[in-house]
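Only one chain is included here, represented as structure tokens and corresponding to the form predicted on its own.
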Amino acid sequence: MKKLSVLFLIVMVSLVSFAVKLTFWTAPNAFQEEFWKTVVTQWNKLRPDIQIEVQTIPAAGSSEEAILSAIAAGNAPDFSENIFSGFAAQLAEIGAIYAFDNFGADFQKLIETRKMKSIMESWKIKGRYYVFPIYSNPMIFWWRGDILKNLGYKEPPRTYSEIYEVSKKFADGKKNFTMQVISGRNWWDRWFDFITYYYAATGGKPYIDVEKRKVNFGDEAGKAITQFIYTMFQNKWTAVELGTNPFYNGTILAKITGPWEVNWAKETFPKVVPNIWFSAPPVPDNYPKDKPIYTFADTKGLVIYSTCKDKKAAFEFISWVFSNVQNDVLWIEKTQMPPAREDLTTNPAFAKFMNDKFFKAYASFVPYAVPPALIDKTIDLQQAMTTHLIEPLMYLKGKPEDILSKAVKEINKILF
């Protein structure tokens, strides 16, 4: 018996000695770190042959900057999360990440098990899958239902004309404004205004033709959105500066936001929260009533780097985590963010979360939430959108169609 015990110990020590040791970088977010440390601890106990160390993405100007610096210095992690689609396209372009479809049937089985087949199609980069999306935060509008009720409405406005109608009843151009139409002047703010509006107006059509490297939003949908933004500023139904917490103070009726604001809102403005209504982004008047409205997905995923010491081992861990629906339940409990799954509203495992009106609202939009364009010039492109499209519309610097036409030309120069 003693000999068997000694032999077992020798085998275990040998396994640990020859274990694959992989480094995984997680987002600089305490809730996500907690999730990953929990599942990695479980894994490391189960698999002494594949040991994983969790580290936070190093502090830098951005996660993207930290990762690019690590790649250039030759000390990239084996795999990491916190990758948005445009950054993934950039990494794929320089050969820095490994395609998941190299794992063949095992990868396809994982996609089917996690119910994310349609979601994966939005992540294709030149016909290949380089990213495994973890979560999807659909951007939806919050409305002050209490104020809308007082104005005689039973539901939020759906179209541009309906918003104009509400504006005439509520906005005075001095203290009261209808909604926050533009999210800000940072390059990433374009995801939460013009790009969201474009997905809504087109049924999820890409705003960039990645293969031809040209913009698509010079079309009729783009013209309608441009006119909508211009009209809201021209009539002073919105403004460049709306003050502090305008939605909660009742200065505006609506704002666009993601699920990250839910807990803060509940803690900070508990009296307002019960009165919040939800809606999809507004659409042009001719958008079919029976067609679902798409929106932008603030969504990020996981990649395996080309320099990974053991790609198969990394995939084994990824597959182990995401083949188990209870890990997605744990993800929601830790982060409050909807997993990138198409069965959130139908899978019994998530039923308990549907009692929360916020989570239920966001979960219902996950199948219609589209990630950013898979383009390697995301920042340049969206800075140009700010300069040539958004700011001229905000300050009424010309006719809407002329502003759009000029912006399209300038952005195409960057893309091509």
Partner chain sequence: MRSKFGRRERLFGYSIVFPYLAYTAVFWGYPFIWMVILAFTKWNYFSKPRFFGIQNFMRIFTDSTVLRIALNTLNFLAYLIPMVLTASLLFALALTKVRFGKTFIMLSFLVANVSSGVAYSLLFSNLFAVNGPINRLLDRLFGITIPWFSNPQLAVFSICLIITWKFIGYYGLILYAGLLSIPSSLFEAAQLDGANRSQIFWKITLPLLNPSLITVTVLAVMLTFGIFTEPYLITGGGPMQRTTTFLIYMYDTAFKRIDPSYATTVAIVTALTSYVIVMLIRKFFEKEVSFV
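Now show me the form predicted in complex with the partner chain; what you just gave was the form predicted on its own.
Left out here are the partners and the other molecules; the chain alone remains.
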């Protein structure tokens, strides 16, 4: 018995000594870190031959900057999460990430097990799969139900005209504003305003024709959206800077947000949270009442870098995590974010979450949430949208139609 124990110990020690050691970077978000630390601890116990070390993406202006700096310095991790589609397209373009197709049937099996076949289609970069999507956050509007009730409403407004009506009753252009129409001036903010409105107004039509590298939003829907944004600013029913927490202190009635805010809101503003109503993004007045309203999906995924020491080992770990539905259950418990799966509303494993009004609201939008265009020029084109479209509308610099057509021209130049 003693000999057997010694032998076992020797085997374990040699396994650990010769183990593949992989570094995995997670999003700088306490809830996500907690999830990854839990699953990695389990894995490391189970597989002494492939040891994973979890590290948070280093502090920097953005995750993209930290990852690029690491690639430049030759210190890139073996694999990491928190990768948005546009950044993945850039990384794929420079050959910094490894395509999952290379794992052949094993990868196809994982897609089937995790029920993400059609989700994967929207992540194809030049015909290949470089990203493994982890979560898909539909963007929805939160409304102050208590204030709307006092104004005589039983449900949030749906169309642009209905929002104008509410605005006339509530907004005064100084202390009270209807809603946060524009999410900010950073390039990524366009996902949460114009692009969301465009998906809503068109039933999820892509805002960029990726193959022809041309702008799609210069159409009637684009015109209606620009008119809506312009009207809200012209009448001072919204403003550029609204101060800290305007939604929670009652300065605005509505804001767009993702499920990442749920836990924080519950902890910080417990009195406001029970009064929150949910709605889809606003739509033009002629949008059919029986048609579902689409929205933007803030989706992030996982990539394996080309410099990874043992790509097969990294894939084994990824496969182990995402083949087990209980890990997606744990993900929801920790982060409140809907995993990128197509069976969220039908799989009994997720049934218990449907009692939570926030999760239910977000999960119900998952089928209508569209990811961003997979294009390597995401940052440039969205920065140009800010400069040539959103800012002129915010500052009322010209007629909405002229602003839109100029913006389309400028952005087409970038895409060409």
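Residue numbers count along the first chain shown, from 1. Keep in mind it's a predicted model, so treat the numbers as computed, not measured.
Two rigid parts of the chain turn against one another between these two forms, and the hinge residue out of 113, 32, 298, 82 is 298. Interdomain rotation between these two forms (smaller rigid part relative to larger, C-alpha based, rounded to whole degrees) is 13°.
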